[in-house]
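Taking the form predicted on its own, here's one chain by itself in structure tokens.
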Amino acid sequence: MHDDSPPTGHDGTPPPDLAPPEAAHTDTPPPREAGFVFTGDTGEYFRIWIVNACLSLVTLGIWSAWAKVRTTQYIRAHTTLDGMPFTYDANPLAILRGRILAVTAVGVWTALGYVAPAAQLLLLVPAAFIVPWLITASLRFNARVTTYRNVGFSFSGGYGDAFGLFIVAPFLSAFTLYLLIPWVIFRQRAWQAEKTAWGNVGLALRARASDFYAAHLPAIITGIVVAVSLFAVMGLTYAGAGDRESMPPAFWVAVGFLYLVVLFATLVTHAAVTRLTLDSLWIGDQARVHCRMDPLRYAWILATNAVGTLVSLGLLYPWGEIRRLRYLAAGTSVSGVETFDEVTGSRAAAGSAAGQEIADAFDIELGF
């Protein structure tokens, strides 16, 4: 009798080009996820600080450039993801001729507020010309100077990309009282991660505009909630006061404590976008940056670290920067960290740091 039953085994198993799919499958393990890790002591970087602060002093300010690059080279020497360090190789005579140039426009703008306050104005126009320039030569600069296991980031950003995000989009927020203005910080930070690659690998930010403006509720409820109890708080001021001419200490009691108030919802938004943007942050296809940060926790650390250094004249500000950048790197990790393997590239030429200089100078907020 002829038997129609499949061949098998020894065992009287299948053999294995007979096996059924189920057995053959086998799942896909999961994205290995590495945590960034911050070894930095405040003694030592204490130490770093005050001898760049004692320097700089001396030298009229020219060693400032070496103690950037010392600094620096610090904390990415110390900040690890995968048990691999960050480098940083700018270098210091770049940064010192940017800076000459960045002290250089700070004073001639400042001067022309004194000699003519509307020749001051009258350059608004042509700096918003340049500051497209800063933007995009700043970030340049400081992606070349940057490394990751050996292989370099660099920045492609153009100027008029620079130019419409910056310049022209705040400008047309103002004729909406400024609702466009999470819309615009998302478009900025979504080019900033698009124009910036790490070797052969882009950056991208996946995030959606809707995402920006709910980290941007605690601004915008605690800035109509102080408009609302502004305008109570005058009212009430007026109607009992006899003396019209002058207001009341308790009037300028509340100004004062709503004034706190806003720069506090300022430090919870300034936390909310950062960890949005570390967690909608990939690298190429397959990894992604995670932030667990508490905003509010990380709002705290910013402002009593503030408070620190005012009291102290300085001197706990390396303890503030050390409690920040713990934190911060406890709250970040990557997951997919095994396709860092198959990155190649190599470092360009940092070029010119003027760009970056004269942006810090001007207190132009740049990077993630």
Contents of the next structure:
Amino acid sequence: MHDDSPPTGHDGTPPPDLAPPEAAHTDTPPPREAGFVFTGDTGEYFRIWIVNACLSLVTLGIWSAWAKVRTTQYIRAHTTLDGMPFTYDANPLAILRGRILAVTAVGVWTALGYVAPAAQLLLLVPAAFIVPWLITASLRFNARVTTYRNVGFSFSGGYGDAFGLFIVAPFLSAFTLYLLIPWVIFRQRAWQAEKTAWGNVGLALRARASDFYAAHLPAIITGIVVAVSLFAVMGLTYAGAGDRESMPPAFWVAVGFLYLVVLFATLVTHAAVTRLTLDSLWIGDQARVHCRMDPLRYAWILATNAVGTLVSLGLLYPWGEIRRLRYLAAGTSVSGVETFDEVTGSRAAAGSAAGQEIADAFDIELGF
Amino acid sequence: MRSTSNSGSDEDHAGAPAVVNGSWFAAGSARRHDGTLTLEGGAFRVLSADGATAACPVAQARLSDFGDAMTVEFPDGSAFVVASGQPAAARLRAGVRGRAQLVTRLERRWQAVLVAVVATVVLCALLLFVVLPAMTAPLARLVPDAWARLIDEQSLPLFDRLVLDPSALPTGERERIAGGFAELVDGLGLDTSRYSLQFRSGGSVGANAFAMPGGTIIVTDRMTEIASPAELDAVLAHEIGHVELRHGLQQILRKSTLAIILVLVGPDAGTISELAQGLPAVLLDSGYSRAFEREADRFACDALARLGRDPSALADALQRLAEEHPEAVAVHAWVSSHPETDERIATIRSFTPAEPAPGR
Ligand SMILES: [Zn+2]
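Could I have the structure of this protein in the form predicted together with the partner chain, to go alongside the form predicted on its own above?
First the chain shown before, then all remaining chains and molecules of the complex.
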């Protein structure tokens, strides 16, 4: 694939003026902004989700590959940008093959944890070398099955970069009291964006590392506050009770409350990073994404979805997904959509889904 | 919701052409050509406002159709995105595929959806509470003893490092308890070579005894202090029950199977699923282990009765353990509750050896 977009810096500075020649002497209209709209319906999605979940159970999991394609297709088809939907063209058979591999891996890994925990620890070393492959394979698969306006996405990130960013960098940041984590996440997201292309147009993340530190601020502040109050609560309880055996119920209530605070802070941070990543995303040189959603509100939606899913034994999961996507789409838009007319590229055929399925099974978090 | 009775059959569309608005994209291009798509005489025709045209027989086109969101893909790589909210789209749908796929039809019928809800809940309950427990018992018997012993060999050093300390019991006391244990195993006609009795100081564990899958049984010093010899033998019989009934292996098999099921049918990974999966897993696990405790109690009562001893010694031992660990009862009141212990004691006390054991 030939990418003729000019190089851009990662320091957040706007690119040099490289407007096409005809724009120089005519009146340049301001970039047109169009929003993301999620048109999915809770009832409709619930029907699709439950019928396919039931078929997956009845077929001992075999249908789950088709179920995944159908539910994802529904979500993509109802996610529109400037009125145009996204499509998801994964081959269910590829996903099924990937799932069989993933199930075997999970089974072996879990059994090994009991039979030979030492061997499992030893296996962490080869696992560290497999994970970067899983990540690139997963990103490549997800890009290749996605099409917008008849032009497919692609991902060209290599193994070496993934190894550095997802294994070496987090490992090293452990020696810096995890102070490097926001920077690591920034570099990971930037890499993901730079290596992703829509047709002949490359994506880019124009943010600064300091933005990612700012997005992590709620987590850092909450961490300090919670640690201090935990010591305070424990001190007070020791002073009052005298011995460890008879902690009053109030102590456990306080600990439970602090735990919930930490959980919510994690969600707020996740929301802030999601917003920042989307808001810094450029599509070529003239089009960029804006994300104006409120991280607190988004975190609240995530938290209430989790509670709803829990108390309904999973049945409210579709409701939560629709609610989340509707809010996320409503706050997200793209300016400069008029440049999309010039984009060219084919709908790419997808390859193996093995990497993506294994990554999913082991909860390797990816994506924007 | 749209009506389920599709009025359009394959012949229907031939008469009246179906016309929808939307955008057409040439192969390999994201340039938008707004226009119309006409289905007439078994062929699609595209006519855009800027004069672009395309045509293709219906049989060669591919329709991706999810309610309002509809895209028609042509074999040459071009595509037409149908604008949402047009009644004529239904005629287009009917023309492309006379009958929708079975899944699509199921998804649209509320009766099918209702059946799916009920069936999913029932199947999940059946899987978790009937199939999985019933499946793991015979499966655990297939696991070779050597493998089970491997688990013991791997986990005992781990326990030693993390929670247990060397025992401070005098050698004579140990020999007396080991002798009683050997008598018990022998008297029940079990394979003595499979068992290994280990003494440890429990530390924070306090008074307790536990069995590992491969036949290693650990007794803490505090346990030997609070229980009389008869009560200790009863506790050991309970632990032998865990080994003989292969509870440890069953637990491992259940956990592994659950992990696999979650990969297959669980909602997609993410923040929500992690939060939502933790608590049910804990509750399910404690439910399984309660059943195991009851089974081991029954095994112990049965064994003691067969050896001509009093099964109520087990109830006495449980009573002492409950008195020894009041704080455990207070903290985990909702997981492994005190009423649970009372119920177990009551069941043991009402045990009548005259009843022939069904399994043997
Ligand atoms: Zn037990």
